[in-house]
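So this first bit is one chain, no partners, the form predicted on its own, shown in C-alpha cells.
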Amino acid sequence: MKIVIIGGTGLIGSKTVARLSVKGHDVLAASPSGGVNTFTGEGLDMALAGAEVVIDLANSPSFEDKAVLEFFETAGKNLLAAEKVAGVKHHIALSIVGAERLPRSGYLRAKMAQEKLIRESGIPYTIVHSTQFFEFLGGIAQSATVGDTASVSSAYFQPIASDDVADVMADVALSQPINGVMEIGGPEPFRMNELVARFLQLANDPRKVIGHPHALYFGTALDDRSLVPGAGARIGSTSFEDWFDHAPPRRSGVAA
C-alpha cells in the first residue's frame, strides 16, 4: 500500500516512515526539500498518485497568529483537493489535545481551522489529538525564560514520547478511518513547572523555574484540564525517566 507522509522528514514523520517501511509498505516521505510543498501545492499531484493513505504532519514555519492560520488553511485546502483527485481513502492528521478548549492561542485556533477543513472534505479521516512531546520540554522552558528564570504554568499536562506517537500514527495508517478524533497521551500527568524544572536539572541547566497558575503557555492561560486527555485516550508506555535516559533531547518544537 502506498502511504504518503507530509512532513515525513521531521521528528514524528521520520519515525513513522521507518515503522511503516519495515512492514513492507510503499512509503513516501514528502517535504518541501524533496519538492512537495502543501502551502504552494508544488509536487502534490505527483506525490499522491496511487496513494491510499495520507498522513499530514506538516507544521507552520511561523507561529505568528496570522501566518500560522494562513499556513494551515492554505496547506489544508491544497492537500485535501489533491487527495480528492488522487482518490485517497484515508486522511490522517496530527493535532493537539485541548486545541478546542484554548481559543486564545492563535496556533491552536489555526489547528482547529485545519480540522474543520478535514471534517468537511468528504474524505474518510482520522484526527489524532496528542499531548505535548517530551522532546518539547526544552522549547517550553525557552519560551518562558527571561534572564535566568523561567515562569511556567503550574497546570497539569501529560506529555508523551515521540516514539509512542509514531507507533500510534503507524497503527492508524493501517486501520480504518474513524471519521472522528482519537486522543493519545503519556503515562502520567505532571505539573508543567515541576517537570520542566526536573528536565532542566537533569540536563544540568542552571535556570530557575517558577510555577504560576496564570503563566501563559504560548499566549494562553491553562487550567488543570486544558492539556490532559480524557477517558478512553490511548496511553503511551514510555516514562519521562526512560525517555530522558535513552533519548537525550537535542531539539525543541511544537507538539503537532
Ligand SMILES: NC(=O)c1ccc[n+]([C@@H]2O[C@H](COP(=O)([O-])OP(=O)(O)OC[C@H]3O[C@@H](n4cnc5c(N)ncnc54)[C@H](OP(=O)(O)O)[C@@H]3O)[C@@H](O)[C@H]2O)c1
The other form holds:
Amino acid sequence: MKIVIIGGTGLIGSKTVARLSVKGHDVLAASPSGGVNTFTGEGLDMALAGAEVVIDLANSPSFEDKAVLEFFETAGKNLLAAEKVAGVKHHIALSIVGAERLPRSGYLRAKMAQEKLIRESGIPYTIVHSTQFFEFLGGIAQSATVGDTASVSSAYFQPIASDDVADVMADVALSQPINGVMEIGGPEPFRMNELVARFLQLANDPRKVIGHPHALYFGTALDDRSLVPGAGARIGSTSFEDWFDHAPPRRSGVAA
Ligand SMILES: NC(=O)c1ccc[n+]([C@@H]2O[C@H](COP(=O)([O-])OP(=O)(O)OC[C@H]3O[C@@H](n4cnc5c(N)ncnc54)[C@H](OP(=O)(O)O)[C@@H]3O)[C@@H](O)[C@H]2O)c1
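Coords for the form predicted in complex with the ligand, given the form predicted on its own:
Starting with the chain above, the whole complex follows.
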C-alpha cells in the first residue's frame, strides 16, 4: 500500500516512515526539502498519485499567531484538495490533547482550524490528539524564559515519548478511519514546572524555573485538566527517565 507521510523528515514523521517501511509498505516521506510543499502546493499531485493513506505530520515554520494559522489553513486546503483528486481513502493528522479547550492559544487555534478542514473534507479520517512530546520540554522551557528564569505553569500535563507517538501513527495508518478523534498520552502526569525543572537540571541547564498557576503556556492559561487526556486514551509505555536515558533527545529549541 502506498502511504504518503507529509512532514516525513520531522521528529514524528521520520519515526513513522521507518515503522511503516519495515512492514513492506511503499512509503513516501514528503516535505519541502524533498520538493513537496503543502503550503505552496509544489509537488503534491505527483507525490499523492496512487496513495491510499496520507499522514500529515508537518509543522509550521513559524509559531507567530497569524503565520501559524495561515500555514495550517493553506496547507490543509491544498493537501485535502489534492487528496480528493488522488482518491485517498484515509487522511490522518496529529493534533494536540486539549486543543479545543484552549482557544486563547494562537497555535492551538491553528490546529483546530486544521481539524475543521479535515472534518469538512468528506475524506475518511482519523485525528490523533497527543499530549506534549518529551522532546518538546526544551521548547516549553525556551518559550517561558526571560533572562535566566523560566516562568512555567504549575498545571498538570502528561507528556509522551515520540517513539510511542510514532507507534500509534503507524498503527492508525494500517487501521480503518474512525472519522473522529483518538487520544494518546504518556504514562504519568506531572506538574509542568516540576518536570521542566527536572529536565533542565538533568540537561545541566542553569536556568531557574518558577512555577505559577497563571503562567501562560503558548499564550494561554491552563488548569489541571487542560492538557490531560481523558479516560479512554491510549497510554505510551516510555517513562520520562527511560526517555531521558535512552532516546537521543532534542533538548533545546522551540518546536511543537
Ligand atoms: N511537540 C509536541 O509536543 C506536539 C504534541 C502534539 C502534536 N504535535 C503535532 O505533531 C506534528 C509533528 O510535529 P514534529 O515535532 O514531529 O515536527 P517537526 O520535527 O518540527 O517536523 C516538521 C516537519 O514539517 C515539514 N514541513 C514544514 N513545512 C512544510 C510544508 N510547507 N509542506 C510540507 N511539509 C512541511 C518539515 O519538512 P522539512 O524537514 O523539509 O523542513 C518537517 O518534516 C505537528 O503537526 C504538531 O502540531 C506536536
